[in-house]
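To begin, one chain is listed below as structure tokens, in the form predicted on its own.
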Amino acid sequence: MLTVIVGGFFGDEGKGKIAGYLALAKKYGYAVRTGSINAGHTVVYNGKIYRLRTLSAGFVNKSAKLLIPPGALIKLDVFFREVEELGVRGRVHVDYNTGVIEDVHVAREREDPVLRAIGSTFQGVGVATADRVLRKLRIAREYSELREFLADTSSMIYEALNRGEKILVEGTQGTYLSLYHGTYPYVTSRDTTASGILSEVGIGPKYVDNVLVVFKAYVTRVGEGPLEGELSVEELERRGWIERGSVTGRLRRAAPFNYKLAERAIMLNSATCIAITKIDALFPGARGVKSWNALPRDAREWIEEVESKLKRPVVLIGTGEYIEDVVDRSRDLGVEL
């Protein structure tokens, strides 16, 4: 079985602690990560907090392979640092395509006048996209530093699917940062959306089961462009919504739940079931709660209302920012992950 988790608005949305979740209570054998290191997922378990730009957040199944595929950017310091502060050095597995950003890509990014325009992070991450469309960029089998990680990661998911192994995929980002089908310009180098992150993967879509968009219980953006409905610093205070971005610690502008972009968010990425995070910033009374009818009555109405109007089934709600703070009503409503 395999299971792509997306972000359904601009990123920031919980899909480190989503996917944490789903590899520990749903037993996933390989954990995948697309994309880059502009990108942190942030992961709380047992008592310390995990920002991570490279690896998976399915790290934390203790059992589960970790795989980098092609279509992903690493650098080494930062690769080499996770892997030794996560202590997974043997079930790592780095494909022989998957691209390297160096030092010089992230000093030409901060020269570059239009992705300072845009809020870029500066990791480097633009820059060396476009040298691998110009076929400049080096990749991981000419690297001997990475000798031991190297595998042939698409052929090590379509064997584990067809031993019968279970499968998460975690994209990075969010819909509306996607290369084409965001707020150009200002979006990132590349396609966010579940059918990008399969290219970067090497998988086909026949082979999905689960297309899992995740959305925060209100919309976060770093960075410049569009924000409809956003709220001022000091509403966002009254409301307790201030956040900072885990690569570049920016404050994340904020407004409220957009259902608009979230029924585009479905239709783009395909998506068959939701995750919503964060809902005990809404309804406190919501905080720790792991079980649907311990929920408090709002907070249930308000996730029936985003079902009846997204017409997709609301599986997983984060309710604080422990993996564990999770109701999972996948069984209930008939759905496999």
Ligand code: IMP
Second form
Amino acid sequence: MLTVIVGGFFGDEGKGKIAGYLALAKKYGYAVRTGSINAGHTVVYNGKIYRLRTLSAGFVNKSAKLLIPPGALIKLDVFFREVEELGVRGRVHVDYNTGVIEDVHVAREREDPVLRAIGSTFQGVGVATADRVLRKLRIAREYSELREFLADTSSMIYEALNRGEKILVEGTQGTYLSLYHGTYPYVTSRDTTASGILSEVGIGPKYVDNVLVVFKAYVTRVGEGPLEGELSVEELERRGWIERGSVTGRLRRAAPFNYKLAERAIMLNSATCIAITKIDALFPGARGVKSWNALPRDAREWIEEVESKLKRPVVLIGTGEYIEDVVDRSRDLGVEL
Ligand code: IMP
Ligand code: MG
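Okay, that's the form predicted on its own, but what's the structure of the form predicted in complex with this ligand?
Zooming out: every chain and molecule, the one shown earlier first.
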């Protein structure tokens, strides 16, 4: 069984929290993270805040294997720091073909006028990706330091699927940062949609059981580019919607939930179900709630409106920062996660 988690807006929808919840609650044996170190996924678990840039938030499930697929890019210092901080050496597998970012890529990005104009995170990801396209990026199998981690992760996944195991694929960034489907040129250097994620992993579309699109209860964006309905900082403070980027620390721009974007994200990703995070930012009474009936009536009505407009079941609702702060409706709605 395979579930793909994909961001429905501009990243920072709370995919890390959803991946952590699913890995733990639904016992996924494999957690694969795509993308690269420009994307930070935050997980709050056991009283600790983790900001992950390489490994899947599914690490919270201690029996899950953590895979880095061929289409992902790692940076050795970030990778080793994360492996040690999480204490997961022994269950991390990096594909032979995974790309490796070096300091020169970061330096080249800082000088690039286009990347400055779009508000890049300057983590070297775009330039390393360009080098990969030009067939000159070094890949994981060329680094002796990585020897103990190297594996054929696509085959591992395929064999695990044939044994009936559960695979969680954690996408990074969001639909509208996609190089092809986003707000070009204010986008990142990869296709962030479900198909792009699967291509990075090396798994075909027919193996996918669930495409879970994650929307936050409001829309945020870091860096430049269009954001319909953008609110002033004063208004964000009033609403309690102030957030900072987990990689760059920049203030996130924000706007109310956008049905037009959400509808198109459902289409672009062929989403089968929806997770909504941070519902407590719209309905404070929802904070920390773990069952549907305990949600305030107006929160339930809003979720039902989302379902009827987007025509997909809202299976998970995030009600707080801890990974346990979730209303899980998957069983009630007949969705096997
Ligand atoms: P780059 O991919 O770092 O060059 O950044 C390109 C654009 O995508 C910038 O506007 C970044 O702020 C945005 N971006 C990249 N990664 C993320 C992410 O993980 N979350 C939100 N925005 C991101
Ligand atoms: Mg983030």
